[in-house]
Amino acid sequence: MKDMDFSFDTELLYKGDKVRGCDLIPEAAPLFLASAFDIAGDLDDVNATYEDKGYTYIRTRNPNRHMLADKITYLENGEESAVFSSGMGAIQTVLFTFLKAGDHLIAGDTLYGESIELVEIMAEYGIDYTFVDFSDAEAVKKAVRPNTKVIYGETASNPCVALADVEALAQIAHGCGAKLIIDNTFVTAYAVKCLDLGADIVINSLTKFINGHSDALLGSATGSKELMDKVLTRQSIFGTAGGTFSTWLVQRSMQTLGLRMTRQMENADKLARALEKDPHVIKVNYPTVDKYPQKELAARLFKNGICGAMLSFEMPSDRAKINEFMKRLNICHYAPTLGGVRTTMSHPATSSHRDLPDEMKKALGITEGLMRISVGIEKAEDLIADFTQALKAFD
């Protein structure tokens, strides 16, 4: 983009389509499978920074991570970006950067159930942690001590739908000098931009929403250059940075972001209302629904009154005709991941909170009859339409 002021939409579209030291712009990202670079006599270039051109061993450098990761800092408004192998290789990099044995982690209570392994076991290397309730600012400042230096949460929760604040942990991190890293991959940047609301560094799983195309795994983390570049130095010696080919995948898929989030975002929408009213359903978890409770938080988070493609809503605790429900319908299908062009569904309590007690599992909402939904680009009236004569499983 030369002189001119575009639109996001238009402008993500030529973000990271140059390769680094390469004066061709082809109009398909080339893809570099060589696992190593002839420095053509430059001794110079062994040792470039990430701005030069410096290319010598596909773990330190390579020329789609940093076209993918151009395009990513672009979307999330930051100054760089560092690409992973997946959203657990992001999440275990960038907590071991900045947390040492010692000091102390505050995380939300409804993290991604690996996330909370992870978190489990970085007690094993001396870091001390609490969970808390992270709907709750309160809550949090409380849980700050001394040795506090990270505070880690998800922008929104799963399955249940519950918002963080950002601006308000924000507030409580750099109040104690610590730093605030939130997992954004359940709404994306599309919808909230949590580097502008105050967060340090957020992390997205690139496999869902960002790909979209549930064919390649892979994980952003997106923060100053300060910051990233201490990331980018422990990714290289982790071994935890992203492969080649998942890599160009995702930045193909890049090109369609804001067609397939305003989509599955107005989907989720539609579909969270009608189910709403649907006399079969006892609770819809998604921030444009009457009962729901953060209403003034989300109008906060979501300026654009957009708020992400994941919604939950719960049905009777009857595995018989819940069982007959899942069969009933034609366009959702089961399956254990999300954000698809495709609507998928997950049942949380024999899949990815199984393994919580039960009293945990109810303090969280998590019932027999909740199931989430993670909504694709179909038609909205499609949908809907399936749902509806679905939960007729319960008459």
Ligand SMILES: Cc1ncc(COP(=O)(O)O)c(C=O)c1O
Second form
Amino acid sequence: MKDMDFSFDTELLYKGDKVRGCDLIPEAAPLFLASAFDIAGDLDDVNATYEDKGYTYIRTRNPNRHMLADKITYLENGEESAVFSSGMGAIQTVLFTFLKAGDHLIAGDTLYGESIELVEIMAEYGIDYTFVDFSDAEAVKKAVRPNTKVIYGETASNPCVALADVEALAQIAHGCGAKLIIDNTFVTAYAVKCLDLGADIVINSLTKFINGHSDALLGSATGSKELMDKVLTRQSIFGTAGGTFSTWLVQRSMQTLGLRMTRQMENADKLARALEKDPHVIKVNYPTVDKYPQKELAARLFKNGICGAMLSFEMPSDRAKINEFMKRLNICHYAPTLGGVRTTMSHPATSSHRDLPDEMKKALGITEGLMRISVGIEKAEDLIADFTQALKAFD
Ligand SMILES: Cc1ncc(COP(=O)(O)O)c(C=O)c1O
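The form predicted in complex with the ligand is what I need now, so please give it after the form predicted alone.
Next comes the full complex, and the chain you just saw is listed first.
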């Protein structure tokens, strides 16, 4: 790409295709499996190369990670990104970069299960925390303490798609000198650009929508150069950098991110509306359905009217019929992940949220009949027809 401005999807396709320090421009990204690079003979160059961000040792820097990082930085509208061994590797490294013993963390009470466990582990290192409902910005404000250093949440809750007002949270964080860190895995930058709304760092599990092909484990963090320099230094010490082959796979997958996300989000909208009309369905959790409770916030967050490809819906809590419904489905299948090109479902009450006390499950809307769907790229009409016939299990 030379000197014209093109649309976002076109630009994204070409971002990160240059290998730093290399004149070749291959049509497909090369794979740099080397764990070390010769720094060219002059001992003065050892440090020069390091400081110039050249390549010496794989844990510190690797050309594939840089290429993917450049694509993600463009996607998120940030200044710098880091690529991690997993989404959890990104979350752990970022939180431990900005928190130390004696600090206080405010975290969303519907975070991804392992993120909740991580916050609890951090307490063993002297980092105090408060879990708060992030769809209630006033409650977050009330939880602020003099030593609050980080506010950490997810754009949309799992599994009921309750939204966090990222702009309001950024104001609260910056009003008390804290950093706002948002995990945007569920909706992706195609629906919301969290840095534009004031977040300091945005995190993605690349394992999900951004890779989309269910064949790699990776994470990312993006923010300003100043903050990401700190994160990258910690990443090198913690050893949480992403593996080269997974990085290469995700880089390759990102070339079709625009096509995939557009289709997945359109499908999610169509499926949600069809489920809302189905007489066997009690409730649908997705921002475009009529009864969604946070319509005004959804309109502010999702400027293009597209809201990600995760939804959940509630059927009657009859396990035998739910099992029958699952058996009847031809396309959508059970899988403990999300974001792939093939539509998958999970049953929060017996998987991600099984250890929660019953009252908490009830408060969060997690009934026996609640099913979470990650919508893929199939033809929407096929998906709708398949769900419609499977729901007849409740007749
Ligand atoms: C919202 C969210 N954040 C983080 C993670 C962790 O990602 P990974 O499995 O890549 O470590 C997940 C995994 O499902 C997730 O759903």
